[in-house]
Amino acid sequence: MSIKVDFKVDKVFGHLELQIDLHGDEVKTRFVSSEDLRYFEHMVVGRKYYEVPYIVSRICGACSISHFLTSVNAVENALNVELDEEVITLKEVMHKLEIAQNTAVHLYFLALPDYLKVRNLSELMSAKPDIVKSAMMLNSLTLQAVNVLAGRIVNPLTYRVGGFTRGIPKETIDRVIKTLDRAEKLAEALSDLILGLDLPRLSDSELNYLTADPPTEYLTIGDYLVGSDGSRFRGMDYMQFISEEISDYSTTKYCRYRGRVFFVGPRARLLAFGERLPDYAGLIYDVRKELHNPFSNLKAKAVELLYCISNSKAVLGGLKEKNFSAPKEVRVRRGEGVGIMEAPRGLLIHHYVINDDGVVERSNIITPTVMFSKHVEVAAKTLSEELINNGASLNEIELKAAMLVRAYDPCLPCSVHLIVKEGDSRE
């Protein structure tokens, strides 16, 4: 018997299909992006270094701050710009607040309906109005905090290569802290809902991951990567470990880590550095028991939501008395730089070569979804095989497979590669 289950996955950022081919006892899966062509890597070639972060922040509205800051870091590394500690710290706060806001939207509006047996936000509002109202308020509060620090909720404008364009008055920081106080209470009330979910059972057959190595604590900005195999290497050396390959059925590339299928994101971060969150040791102890299961990415996200809000609040308290100096003077020179950050969905890499005139000659951007796309396929194959062996219907296979994809929280607009084939062009 040969059956093909081919369906579009909703409640994700972008357009994708998951194809599952059942031929006897053999199962084949394909994670297919159908996004239109996007040329961001080529757009920035020939542009001045200071223009690039503002261009690439448009790659994705949901993760514009992550793209902006990763691009800034790559440029600053290429031009050897040294920043004051408080500037780096405030960049980290902007980054964590974007993760918190993204996480709230994903958990409560995209993933939760699967577990409450409703199809969409409208049905969720009818079934659980209190949850929806609380989650909407949490989203609003995190956006308010982002707006103050970044200048607007997408495509930040308070920072340029070399530093922040203006200081933040103590009164403004106090206002943000009060906003985060309210957000923290809502996140604590809502987190139990996610942490208590009864997840579909699935054992990860490829428990390989890659994540940025924070120099201090958790989700801080650094220049090193670590893998589940114990490797630790500079971001500048990523091409020695990560291979980018062309897919003949999707508009995006895919990656392997040292030849292996791997994943990135909150689950990887918690596996690698969960011990750095002592205030959440009890939660992490319970969540770690399930981290072999790809669906547990949702619970890892719930822990990070709590951490990002509370940590941002604490860090801002320590910045109230700091005086932010004017941006550093940037000396234009030939250079090559790589920026690495942990975007909401996982590891993000920007890589630029800049010439003596400060113009970008070459660029490469690798997004989290591109890195974990093959892992989605492998996990979907294992899930389908287990469901078939248990006599599941095709409808159940489609439902559970879509839930699995949403657990990764893929973001297809972030697919920026250009793939050129004879007689065809793809990105």
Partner chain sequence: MVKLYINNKEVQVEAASTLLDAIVRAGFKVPTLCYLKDMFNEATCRVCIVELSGGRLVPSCSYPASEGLRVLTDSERVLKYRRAIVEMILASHKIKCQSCSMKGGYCQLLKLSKEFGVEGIPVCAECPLYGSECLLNLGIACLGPVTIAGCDAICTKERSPCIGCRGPASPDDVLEEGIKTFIKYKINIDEVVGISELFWGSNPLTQTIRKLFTNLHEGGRV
Second form
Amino acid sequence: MSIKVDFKVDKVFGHLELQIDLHGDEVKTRFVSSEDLRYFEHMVVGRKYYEVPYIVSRICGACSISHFLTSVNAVENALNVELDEEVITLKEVMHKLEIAQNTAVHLYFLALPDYLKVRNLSELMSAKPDIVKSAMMLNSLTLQAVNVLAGRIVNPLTYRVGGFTRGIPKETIDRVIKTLDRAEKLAEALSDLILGLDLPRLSDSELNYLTADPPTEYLTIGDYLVGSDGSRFRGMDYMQFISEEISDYSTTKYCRYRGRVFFVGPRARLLAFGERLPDYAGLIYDVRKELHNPFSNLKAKAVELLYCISNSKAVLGGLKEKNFSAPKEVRVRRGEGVGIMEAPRGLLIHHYVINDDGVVERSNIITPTVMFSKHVEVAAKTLSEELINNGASLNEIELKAAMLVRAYDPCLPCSVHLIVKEGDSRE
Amino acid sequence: MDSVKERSVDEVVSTILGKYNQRHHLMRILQEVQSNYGYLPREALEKISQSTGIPLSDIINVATFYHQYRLEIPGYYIFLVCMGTACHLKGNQDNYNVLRNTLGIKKGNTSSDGLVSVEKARCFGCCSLAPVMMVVSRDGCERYLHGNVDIKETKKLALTYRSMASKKVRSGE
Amino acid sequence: MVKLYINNKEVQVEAASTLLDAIVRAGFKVPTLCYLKDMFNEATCRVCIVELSGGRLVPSCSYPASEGLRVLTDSERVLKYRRAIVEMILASHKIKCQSCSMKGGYCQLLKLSKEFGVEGIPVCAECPLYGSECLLNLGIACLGPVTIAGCDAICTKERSPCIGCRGPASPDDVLEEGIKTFIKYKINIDEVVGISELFWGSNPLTQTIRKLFTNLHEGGRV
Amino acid sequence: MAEWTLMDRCCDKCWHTVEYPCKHFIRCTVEGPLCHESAECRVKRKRRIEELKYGKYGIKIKVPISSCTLAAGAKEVYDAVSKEVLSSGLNADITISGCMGLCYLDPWIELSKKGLPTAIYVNVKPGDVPKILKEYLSGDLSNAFALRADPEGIYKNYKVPLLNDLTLWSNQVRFVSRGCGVLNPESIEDYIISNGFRGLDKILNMHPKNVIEFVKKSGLRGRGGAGFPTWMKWEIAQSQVSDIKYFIVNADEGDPGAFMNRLLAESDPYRVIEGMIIGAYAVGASKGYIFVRAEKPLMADRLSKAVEEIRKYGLLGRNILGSGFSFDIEVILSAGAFVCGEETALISAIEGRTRPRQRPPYPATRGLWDKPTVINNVETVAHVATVFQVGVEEFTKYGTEKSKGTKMFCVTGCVSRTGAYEVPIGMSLSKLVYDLAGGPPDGKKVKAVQIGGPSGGCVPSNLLNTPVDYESLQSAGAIMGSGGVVVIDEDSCMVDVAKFFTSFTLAESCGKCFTCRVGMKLLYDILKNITEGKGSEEDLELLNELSDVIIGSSLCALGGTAPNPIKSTLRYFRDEYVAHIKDRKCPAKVCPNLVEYWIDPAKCVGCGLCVKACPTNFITGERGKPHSIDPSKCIRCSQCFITCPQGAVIKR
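Based on the form predicted alone presented above, generate the structure block for the form predicted together with the partner chain.
Every component of the complex follows; first up is the chain already shown.
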């Protein structure tokens, strides 16, 4: 028997092709990015340290804040910049709001149509106009909140290496909180919808994950990583655990954690630190039962959406009128720094070596999609084997496989940092 | 010429203002001042402004807008070289250059000895005799028109008028 | 009262009105620059031109409204000419946004040039740091003086320096003015050129900047 | 005591005074006396008319004194004539006259003696005067250029053509210019005996509406350029209710290449003023201004003198000839700005300000000091006077369906017979250029004809059969304008011509409205680049587009027409532009930067004059041997080319 399903996966960020080949007994799956090479890692080399965040935030418009902040963290680590507690808190709020916004978009516009048996947004519009309306609303409200904190909805402006460029007046904070109040209601409705979904059944064969260790609570910014194998290590040492490899068929690299295929993202976060969210214990209890299923990433996201909005509200409410002092003076010196953060799609690592002039000499960026792309292949393989054994049609295989991919929410623009260069010094 | 100037600007201007003093006479007033001095001295403009109440800026607006007025003292004789179409086609630009060269005018419009000025002018309406140049004396009393001027003629005219001017100036006119 | 038609919409205005009055009354918009209601009606800037039914273009600020007139405020021809006029105005405008009192979002020319996509004004013109300190003053290399406006100075609004993402302001005199500003604030030109390369890449203008800087600096010292 | 003139009272019975004017004064001067019968008075007038026509002693010498003849040396001729008459003890009247328009013949004199045909001698030098006088008086007319009139029919004996038989005269219709070169411009009597003021006499008994109706019947259109029907302008102004109205005659002829207004006003000023009074009567104006260009002082002089003269006899001022109509005229000297040819700028100038303003309101409803104002061109009002004098039929006989009558054209540039010609509207351009003006000298070819001055356009040689009327010229890309026709031959570069006009309008742009001020500068810069060999092909498109914008959106007519020369040269001579841009060559070898100077060794005699002339000292060569120019260092100032007596410096 020979089956070959090659298709472009729609409703993901960027151009992605999934290839499923059945030869005899063996199913081969390939996660192929057809994005162009983007060279961002190389672009930052030779630039001043303060320019780097501006550059890398342009890797992708969807999660520019995560890239920006990770990069800022890496630079700040490299140059030993000590930040005030409040600055870090506000950074985290910015970050959580981005996750909320990203999650909302993903769940509503990319994931939900599959489960409502429509192909795309315009069909959804005619089938369930209410849903589209609230989706739009939620997107717009979260964007508004992001806009206030970041200066604009993509590529943040309000932060320079060393701190925030300006304070936030009380009334602005109040406005954001009001916005978030409205968003919260819509988010609850969305969560109900997602958590009630009947997910396709699939058991993960490689249940390895890696996630950043939040120093406090959940989704806060820290320096440590934890893996499903129980190891906990400094971000600085990521290279001892994570290996990057180049595939011969895709412009994305792929990663292995201690030589094994692994995944990152909301599911990993919830698996590792779900117990830190006592407010959502009930929901997490239900979701946890399904967390071995890659599709359950959606449900993990739904929980995170609720958490991000309510937590942001709480943190902002705690902030009095804030007039941050100007960004910390940065003393330029030689240094090496790694920034790790949980981007909406999972773990994100930025790593720079900065020389005496403050110019970046070497850089490495590992994005979530790069980390989980191999895992997608493995899960897709398991899925299609099961489907083939159950005698599913090619169409069904294609649909289910696409749904699986979308559950991971890969983002191709951000995964393409491959540099094909002879004598590349990086391991 | 300096002696005329010493005949007190006030006096000259008030004589003129005795004849014309309305806002719409401004052009005529300036023309009369210029025919007295060959140009418009700043003091005269200020005096007109004081006496008539026309803002100085308005007066200068008019004085700089129209080609006839000069704000700097010209030579005794002024060559007005026509730059109309017919004169352009028949080579008055060359004549103009030759005039300047012959009189040694490098910068501005007036020769360094202050005797002769060369200016570009608009059409005199003698296009059928192109190229045309007019020579006028500073006081406006003398006025000569020369038609069908070629380069040789131009050179000759330049020298003639220069010697005429130096004679007049020497004789104290 | 006279009745006339603005973009085919009927409107009634008093007999002594101008087309502009009628256009406003009808709910349409026409840009104006030199017009100041009840004060200046000189019709010199020509940006308020509209098209009459015969194809004639007239300045709406001074053309009297008359019975039965048919006026188009945004025909293709009007827009094309208006754009050309704005381009001309900009081409002859001594752009010194750093020292211009219209700074801070009041610049009508900037508004117009943005509306018509005509480029040439630097970010400094729209950097609306009302009253607050210029980033250059803090010694931060902000590319505002040499970058084309049109972004609402979004970065500087957030106290982040401009990084020139919209590209260099094109006429040389604008660049020159910008570089004078850098010199005035003692901004390191290497830093400026470095940042400008970020978005302008190998645009020869980055080198022009360096050259202009050298010329101006040396000239200034002597 | 001054001589008795026709304008004076013939005897005590005449009761005409300025205070209590007589209705029949005008006709009385020539046909009079009308109020009383007196053989003596009648004879007195007859004799005076005779005297004016043939001189007191039967010999009359006319020397034309006008700007153009003066430039050609008429003053010297006049002095020579007076000297000769005085020294030879001849009894002859020497009078001045105006210019007859054939400027290439300047200076000329006209001799008449009872019994002999009136003869015209041309290109007279002061030294020739005694010989000419002697010859003529002795009956030898063989050296005359032409005969003005030959009442006795004896001209055949002299083998000198009659003026009317010359093509350059027979093809003309001397309608409005009938008095030019014939009448003494400083004598009101001369005008009045040649049917002058008969129009005024007629209209003072007509209702103003009928006067306008009369003009409407004639179909006269403004001769200033735009061709707006004169009656319409008058009717609008006439229907306005206002305490005072103004009538302005625009004599600010700024078009380079056009001088018919100067010619008319210098040679026949009374006609202009008569037309003006008629117009003022028709619209009900009580004050008139004649706005004269300062560069044309003689014209201003003649007009002021004429105004004074007319006022002296009560034809101007309060209660003109007892009709109850009052009107006075002031001559205003313009200070010289091309834009003042534009109505509203002219009004500004009279008000003592600068710059035009937006129209509407048109001057006919709100003009000078916000009062209804009619502005007419000199030629238009002269036409009005003539039409009323001779009647509509004579006028409408000529011209085309849409434009009646005749128009004066000044043909200058590269033609052998430069001058002003009055022809019926609708005559073909080629007839005007070749039959009347004689075509280019030296057998060169006409490349184009530029019509309408800086606001006009170029008509290429293959379109020379275009009739000269408002509509045909417009469709050919030119305009009638005031009627300046500049003939351009092969030696001229059309890009340079366009650049010239652009530089003219650029300098003359008042700077008020944006499109003209900046647009013309941009156009000029582009043209300058092209003529310097720095143009690109996109420039042509840009020129065209920019021109359209300037034409479409400028405030006044200056800006609205200023790009016309560019548009028309682009339309007809695109290949020349392309040659400048692509081949970096100026086909006519005019544009300095695209021309190389080279000394032909075969012609160079090594005189060294060019070495002296060269400002950069890059001409080298031994004395007596052929010189050479270093082309890499030549600054193309053309000084060597101008200086070389051998013609050895060649442009290539």
